[in-house]
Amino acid sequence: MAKAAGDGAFNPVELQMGSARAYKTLQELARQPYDLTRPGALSPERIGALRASACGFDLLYGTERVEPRTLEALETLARETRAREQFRMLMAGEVMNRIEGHESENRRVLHFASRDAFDDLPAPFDAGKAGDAALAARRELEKLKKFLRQLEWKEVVNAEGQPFTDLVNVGIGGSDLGPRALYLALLPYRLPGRRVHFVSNVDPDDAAQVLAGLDLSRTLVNVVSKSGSTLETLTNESLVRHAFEQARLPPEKHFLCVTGEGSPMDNPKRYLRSFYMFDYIGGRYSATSMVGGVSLGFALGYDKFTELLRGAREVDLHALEQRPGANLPLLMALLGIWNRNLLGLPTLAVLPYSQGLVRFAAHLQQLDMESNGKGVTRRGATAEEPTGPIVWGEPGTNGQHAFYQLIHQSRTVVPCEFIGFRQSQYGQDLDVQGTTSQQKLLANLLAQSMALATGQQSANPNRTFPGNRPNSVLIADRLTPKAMGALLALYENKVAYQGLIWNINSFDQEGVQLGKVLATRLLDHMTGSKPAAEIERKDPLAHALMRAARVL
């Protein structure tokens, strides 16, 4: 392990999890993990003791295969890898998005700044390197506030003087998944007469289906691309612009954009308003920036959007908590590392028992798998230990009738993270056969958690379930804008903590870039912009792929 030098300075890229003393201890403990199926294993005392709370959420992890010695070793691992100190460096604006000794993005990681907008919350650092990012975020929030007020006061209307009722968000990846998941989660809080729609897939049917049901004269379009050159987004923007032109509606009176300042899209002649995103905010971490702010602000109003930001900010500040066992995102990260690395379980099912979170697992797929699906350390060496899990999931109780059979009985053990709320969002419920629907929902959540942990023995082998399926339950009172912001930040910070402990760069996406390069080569072939003989000579892979495509 790297030693601290002088006043405590250290080189984060030298902190290798596999060489930590605590990791060796964990390997020993993993040979005989806690048995959740033995009589009395899930005692009320254990359930009460293995609980952590913060920012309105309770984490119940008595159904994980851990015991006091395991938790002590995991907390020691966090200290030996200087996880909290590294996380503090992220928030303070140190350049952490880089691979040492190799060409890389070499950037700060400051999505935290997009929700640093509250003077009544403590400031953990002097302005320093993160101060400019916080000021830039506040400037964009003020621009958004002014625009939303203009919509509200009918100072910005269509050519007939009518207010805008719909907004189409055109983006892909982080410019779609996060904002879409949050919008669907907060539908009960929409302003009257406001709807948001999302176009992401370059498949033209996606745009066609969305546009088919809209009154374009009362529709705004928000195009989101940091570089202003994302192929899928620009293609979809062209399709949508064509639809407006066909309807004899001037796009520049209907189109907004969220892009990097000075990008090709930063053009007031083409857009009614431009909002800025910054290179130190990765796409999958950008939902609380203007990437999500424009669409969510339109749907919810400025005040509800800032409630979401407050929930996220409170979790960011909590994530600096020194005690690993009381630091909710760090604790979630350590439990995930125990399951992934020590118990050798490669997947993670996120199972929200809330219809509002219908697309949250899809967002987490990108957040986690694009961030931590890395095979190279921050030193540029091959990672010695497995990193990010395969993340998937669907809301309960629907998922129970789809794939729970496998997670209960298959030899493939799938760790699960259940998410639930004590109260429904709409409050429209009935007592049916002695219990409400919300009570039934929560009973199913808790029953599945316990059943996965304890299993069942039966003389009928078809009804035998081995148990020892590790899982946890994350629960809050109600899915509000503030709770949604907190939940989002819990997972963002969990993923960041895991990447820091694994010593990988969670903030680039080179695998995505590779596919983009190959797609561009194939498009050159399709359009005939280069002679086939030249492509075959200079780019045999693209030529072979095109030949295969013709056969298909």
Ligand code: G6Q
Second form
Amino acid sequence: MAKAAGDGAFNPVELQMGSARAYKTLQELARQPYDLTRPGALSPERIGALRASACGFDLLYGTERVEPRTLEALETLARETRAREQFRMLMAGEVMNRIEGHESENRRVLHFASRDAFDDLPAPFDAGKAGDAALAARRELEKLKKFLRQLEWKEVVNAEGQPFTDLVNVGIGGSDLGPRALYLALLPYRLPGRRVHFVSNVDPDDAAQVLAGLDLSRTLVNVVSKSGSTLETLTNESLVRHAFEQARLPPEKHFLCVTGEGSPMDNPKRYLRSFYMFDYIGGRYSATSMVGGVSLGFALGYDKFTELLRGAREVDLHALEQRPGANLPLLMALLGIWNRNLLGLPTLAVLPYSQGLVRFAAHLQQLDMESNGKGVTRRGATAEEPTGPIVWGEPGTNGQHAFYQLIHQSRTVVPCEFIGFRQSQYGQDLDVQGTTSQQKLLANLLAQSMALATGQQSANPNRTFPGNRPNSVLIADRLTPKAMGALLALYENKVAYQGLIWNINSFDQEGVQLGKVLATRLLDHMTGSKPAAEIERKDPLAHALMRAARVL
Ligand code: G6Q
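With the form predicted alone in hand, show me what the form predicted in complex with glucose-6-phosphate looks like.
Let us now look at the entire complex, which starts with that chain.
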């Protein structure tokens, strides 16, 4: 393959998965992938052998369509594309968010630094160009710790001297999905009497619904926007500020903000406290920065929030693991590449058997699809191979009663990633007809995984299920803050590994700009800030849009 395979310094953008020798081997193997439906194909030995464990999670992948030679070729692919070295370059602060030879973000990728807060968990290499990011993260964490203590010790209270009970997080995309998913996952760990609410949509009903029923006098509002210029967030901030003004409550005593230093929102006079995030942290990777830190810290307290960071940090360090088959995020990435590129399966269902993870698939949808839904390589060329899958999912067992028909029998094969926990979060369970609810939940998870793999033959064609539906099971003891941090980082690092192997930039998001620009043009027209005749003459697309807008 191109230059890359040589020793010493290499330019990651020159790595092409398609020209790796291992890729050719994988294409050969993909002509006859392991048949999970064959009698005895799912032997206990196989289930026991195709298993990897790290950071409290076990990955069972005997139900994927792989065998030892597939795994060997996938590992060789990782070596040929220098995946681990590239990952280390990310963590060491190299400028990896870029497209060579074209205008691009040209940034480091250092969400890892937001959890580099533990002296007992150092990186096994010189932090080099990432050192400043870790220092900045620790500075923000200190600010957060102080603020949370002030809330706890009632040094920061409302005008009547009462403690704050509620916090409304105003933000969208990466400034909403991750924090929301993590908050919902960790509800049982909340401090007594603390609740967090989320407003994201520019639909005014979102804010109206959240604000109804809140005692604003005891509510903090956390406005989160890295750019400080997102239309939805600024609009919602105005709606919520208006509600406070109507209630004769001074917003600057209730409003917090998380934004980029120097952004249009960086005006500490308007806020009770301002926290910062940085250009080297992408929105969808920002849940462990102050973007998630303020709302999660308010809900859980500082110590529990740092447990979450510790779980993520342990996984980041584990992601450097060299031993073949032992690096969990890399293994997940490689199995995903096998399904996506070699077996040609375009979607991925993430199915958590955990009510706490009710919004986790929504977060992963953004994390994966915005990162790896790319058609251009880091050299600016058209990507020759398919990249990120369409990610979707819902918690089990609810999903079983909804869309599992399709994943069992449709001609569209959907790879599935199951996630489960041995124990429930609340521990409130009962033996009903000989088993607990938690046992029923886990039995369903394992049964679905096996059923998808093996299928079923029947004389009745309508009761025939073809099987060979690749899937894996990720399992841990309990969904704690630490486990949540680890799970989050497992997926973040899986997505990053896939992008590195595909040679795409997983850290920009040009594709979300186009519609935004058009909407702004239409709004210009609605406010009359640009004469209609001028728009019609100069901009045929906006002209067409205005025609369409007549239905409004
Ligand atoms: C995430 C994206 C995007 C972003 C939102 C909000 O990676 O960049 O979802 O998080 O558009 O942006 P702001 O935080 O700048 O308001």
